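Take a look at this one chain, the form predicted on its own, written out in C-alpha cells.
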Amino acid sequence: MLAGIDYFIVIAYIIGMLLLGLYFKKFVNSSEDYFLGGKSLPFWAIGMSIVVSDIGALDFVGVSGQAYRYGISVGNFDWVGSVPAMLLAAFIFIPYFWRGGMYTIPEYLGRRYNQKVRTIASVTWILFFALDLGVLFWASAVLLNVLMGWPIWISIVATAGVVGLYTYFGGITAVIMTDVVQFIIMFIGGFALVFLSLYEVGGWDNMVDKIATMGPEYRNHFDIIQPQDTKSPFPWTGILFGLTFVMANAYMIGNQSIVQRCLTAKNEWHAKASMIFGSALKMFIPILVLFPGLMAVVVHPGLEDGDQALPMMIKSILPPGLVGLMFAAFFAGLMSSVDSLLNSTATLFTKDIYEPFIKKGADDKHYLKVGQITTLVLLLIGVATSPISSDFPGIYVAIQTFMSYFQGPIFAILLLGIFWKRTTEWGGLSALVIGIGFAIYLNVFKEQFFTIEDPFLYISWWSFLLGFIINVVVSLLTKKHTEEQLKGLVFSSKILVENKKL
C-alpha cells in the first residue's frame, strides 16, 4: 500500500506536467512551430527527449526481467546498439536533413527516390505508431489502476487527457521541454533504487559472488557476449549483425519520432550535438533498468516471472516518498513515448499524405489546424484499441517484431541513397516492397528458419541484406539520377538549400 506522500508525488506530477505543457501553447504560431518547434531549441533539451522517450516503464519491467532471466547481455541494446548508431546519425544523416529543410524522413526519401517511396515508408511508421499507442495507453492504465486503484478506462482518458492537452496545443516544443522534467525525475527515482539495491546486497563485487553460487544456469550472467548457442534471446551473432549494422540504426537513423527532435535544432551544431549528447546519456540506461534485475537474483531469487522482479524491488527496497517519485519516473517513461508517437505522427499524415494527396498549397494556418485535429483523432484511435492489449500479452513483443517487418528495408535504402550515387528510384522502390514482403514471410515461417523463440534480430538481418542486394542490381539494370537530382541527397554532394521541393 502507498504511503500519502507516495500518493501526492504522482498527482503533483501529473499536474505539473500538464501545466508545463500548456504553457508551450503560446509558441505556437505556425506548421513548424507546431511540428519543428521554429528551429529554435537547444541541444541538451532535445538530447535527453530522445532518451527518455525511448525508455518506458514497460522498458523498466522488461529490461530488468530478462536481466533477472539472462543477466547483462541486454545491455547491449544500448551499449553497442544505439550509441553507434546515434554517432552515425550525428555526424552523416542528420546535417543532411536539417539542412534539407526536412520535416519528415519519408521526405527525405521522396526527395531521393519518388513519391512511392515516401508514401509507403510514411504509412507504414503510421500504422505502427498508431499500434504501439494503444499499448502504452493500456500500459498507463494498468500502472495507474496498480498504483492509484483508479479503474482502467479513467486512467487512460486522465493519461490520454493529460499529454493531449499539452501536444495538441504545444506542439513538439511542449514535448521536448516536458520530456526534459521527465527525464530528469526519471534519473532520480532510477537512480535511487539502484544505488538503495546495491547497498542491500553487500556491493557489487558481493552480488556478483552470490550468483556465481548459485548454479550452472548462471554461468554466463556477466557475459555480455554470448555464444551463438545461447538459449537467451542475444547470442552474439543476432546482437552484431542484426542489432549493431541493422535495427539499431534504422531505429535511430530512420525512426521520425527519434530524427524530427533533432530537426527541431536552432543551428546545425546543435541539430549534432542532440544525439552525441544523447548518445553519453544513453550509456547510463542499462545502468538504471538492468541493475535492478541483477541484483533481484539476490534480493528475490526464484521468481517464477522475471518481468516481477523490479516491483519486488522497489517494494521491497524503497522508503515512502521514493516509492512515489519511482513510479512518477515510469509514467514519465510512458508520457514522453505517447507524446512523441502522437507529435510525430501527425507529423507524417499532414505532410507526407495530407498535403501531397490531399489539399496541395494551403494556407500554413490550414495545415498547423490539420496537425492538431490529426493529433485529436490519433488519441482516440488510441483510447479505443488500448483493450486489445488485454486480450493479447504479447502485444508488445509482436510490436517490436512488427518493427523487423520494415526497419531493415527502410535501413537499406537510407543507406544506399546518402552514399551511393548509382542508386535509382525502382531500385529503392523494389527494395523497399521486397523487402518488407521478404521479412513478413520470414516472420511467418520462422520455425523453419531460426532456432530461437524471436528471431526479430535475424529477420531485420536478413531483410536488409536482401533490400541492400535488390536496390544495387535494380538500380544497375535502370536509368540513373542526373547530378542536378541529387544536388544536397547524397554524401559526395552540396545540400539542398532549405525548403527546396521535391
Contents of the next structure:
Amino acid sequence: MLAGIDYFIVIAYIIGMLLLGLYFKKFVNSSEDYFLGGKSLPFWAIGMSIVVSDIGALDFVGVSGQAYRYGISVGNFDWVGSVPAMLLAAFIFIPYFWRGGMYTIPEYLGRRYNQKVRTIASVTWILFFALDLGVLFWASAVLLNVLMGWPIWISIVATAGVVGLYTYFGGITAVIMTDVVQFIIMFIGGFALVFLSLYEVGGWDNMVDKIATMGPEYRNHFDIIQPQDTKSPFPWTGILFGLTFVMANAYMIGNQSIVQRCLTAKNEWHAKASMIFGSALKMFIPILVLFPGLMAVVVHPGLEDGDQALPMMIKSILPPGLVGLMFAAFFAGLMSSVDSLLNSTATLFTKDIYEPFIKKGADDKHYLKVGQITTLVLLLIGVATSPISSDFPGIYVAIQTFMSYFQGPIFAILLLGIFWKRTTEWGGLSALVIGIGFAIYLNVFKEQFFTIEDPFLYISWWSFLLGFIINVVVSLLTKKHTEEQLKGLVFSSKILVENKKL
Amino acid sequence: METNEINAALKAAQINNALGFFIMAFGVIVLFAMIFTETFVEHMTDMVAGLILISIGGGMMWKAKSTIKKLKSKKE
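Could I see the form predicted in complex with the partner chain next, after the form predicted on its own?
Full assembly next; the chain just shown is listed first.
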C-alpha cells in the first residue's frame, strides 16, 4: 500500500482528472462536438492520446513482464509493430476517412461495400468494447484496492463515477485532453525510472554482462529477432507476417478508438500529422516500458510472475512523490482505456445502429442525447459485469485474443476497399463472415495447427489471408461498382500530395 | 481571421490553459515531495521531474493566456 505523499498524489490526481474532464463540458454543444471534438483539436494532443490509448496501464505492466521473461523482442510491438502502420494510416487511410466526414470505420465500410458489412463490423466492435469494459473496471478496482486499501466495490464505483462523469459531459475532447496529461506524467515518471534503474544496475554494459551470466534461459534476452522455433510467443515469422503485415495495420487503421481520435483534428494536415507525431513518440515507448523490465532481471531476479517486475521496480527505485505520480499515471492509463471504450462504443452505436435503424433524420441534439445515454448505459453494464472478470482470470487475455481474430478479416476488406476498385459488396461481406469464422475455427483447434502456446499472431495472418483471397475471388464473380459509387472511396495518388481544407 | 477561426483558436487556448494549470500543480506537488526523499539522487530526481512539469505547465499557461488576450482584443 502507498503511504503519505504518494497516497495524496493519487487522490489529487483522481479528483483533478474529474475536474479537468468536467471543464470540457462547456465545449460540447452538438453531436459533432461530442463524438469528434468539433473537429478542432491539434495534432500534438491527438498524437499523445493515440500513444496513451495504445499503451494503457495493463500493457505497461504486461510488456515489462514480457521483457523480464523473454527480453527485448517484445519491443517489436512498438517499433515494426506500430511505426510503419501509423505512417501508412497517416498518408493513405486517414485522409479518406477525414475527407468523407466520417465518424466511424464501419461507416466507410458501409459506403464502400454495403450496409450489412457496416452493421457486422460495428456490432463486432461494440461487443468487444462492451466485454472489455467490465474487465477494465475490475482491473482499475484491483489497482485501487492494492494501492489505497479501498474495498473492491467502492473502488469500482469510484472509477465508474469519475470516468463516467467526465466522458458523459465532456465527450471525446475530455478523453483526449486527459490523455495528454497522462502522457506527460507517464513520460517524465518513465524516464526517471529508466535513469534511476540504470544507476542501480551500474550502467547498460554492466546489466548486459550480469544477465548473460544468469543462465541459458537468458541467452536470447538481447535478440530482437527470435528464431522460428523459439519458446517465446514472438518468433520472427509471427512478428513479420502476423504483427507487421496484419495486426499492426489492423490496429492503427481499423480500430475505431484510434481512428476516431484522428478524425477530431482541425484539418486534414493535423489529422495526418497526429499519426506521424504519434509514431515518433511510439519509438520511445520500448525504452520506457522494456528497459525497467530488463533491469528488474538484475535488481529482482527470480520473480515468479514477470508482471510484478514494473510495480516492484517503481516501489524500490523511484523516490517518494514520483512513486505516487507513476501509480497515478497507471490508474489514469486504465481510466483512459475505459473512457476511450465508452466514447467509441457510444459513437458506433449512435452512428451505425441507432441513426440508420432506429431513428433516421432526427435533429442533432437528439443524437447528442443518445450518445450520452449510451455512455451511461455502457457504464452500468461495465460495472455490473466487472465481477465476472474475477471468476475468470484469463478473461482479459481471451478478450484481447478475440480482437486479434476479427482484426485480420476487417483489415483485408479495408485494404482491398481502398486499393482495388474491382472489389464488390459481396466480396467484402463474404470475406468478413468467412474470415471471422475461419479465425474462430483456428482458435478452437489451435493445438492441431500450431506448436506455440498462444498463436494469435499466426491466426490473425491466416484469417487475413483467407479474407483477402475470398474477397478477390467473390468480387471477380460479382457485379462491380460504378465509378460514381466509388468516388472519394478508392485510392488516388493525389491523396498523397493534397490537403483538403475544412 | 474569421469569427469561427477565432472561436476555435480561443477554445484551443482555453484547453491549453486548463491543461497547463493541472500539469503545473502536479509539478509543485512533486517538488514538495523532495522533503520526503533520503538520498541525493532521489532528491535530484524529484527536483528535476518537478521542475520539468512546472516548466511544461507554466509554458502552456503563459502561451495560452497571451493567445487568449490577443484573440479577445481581435474579437472586439
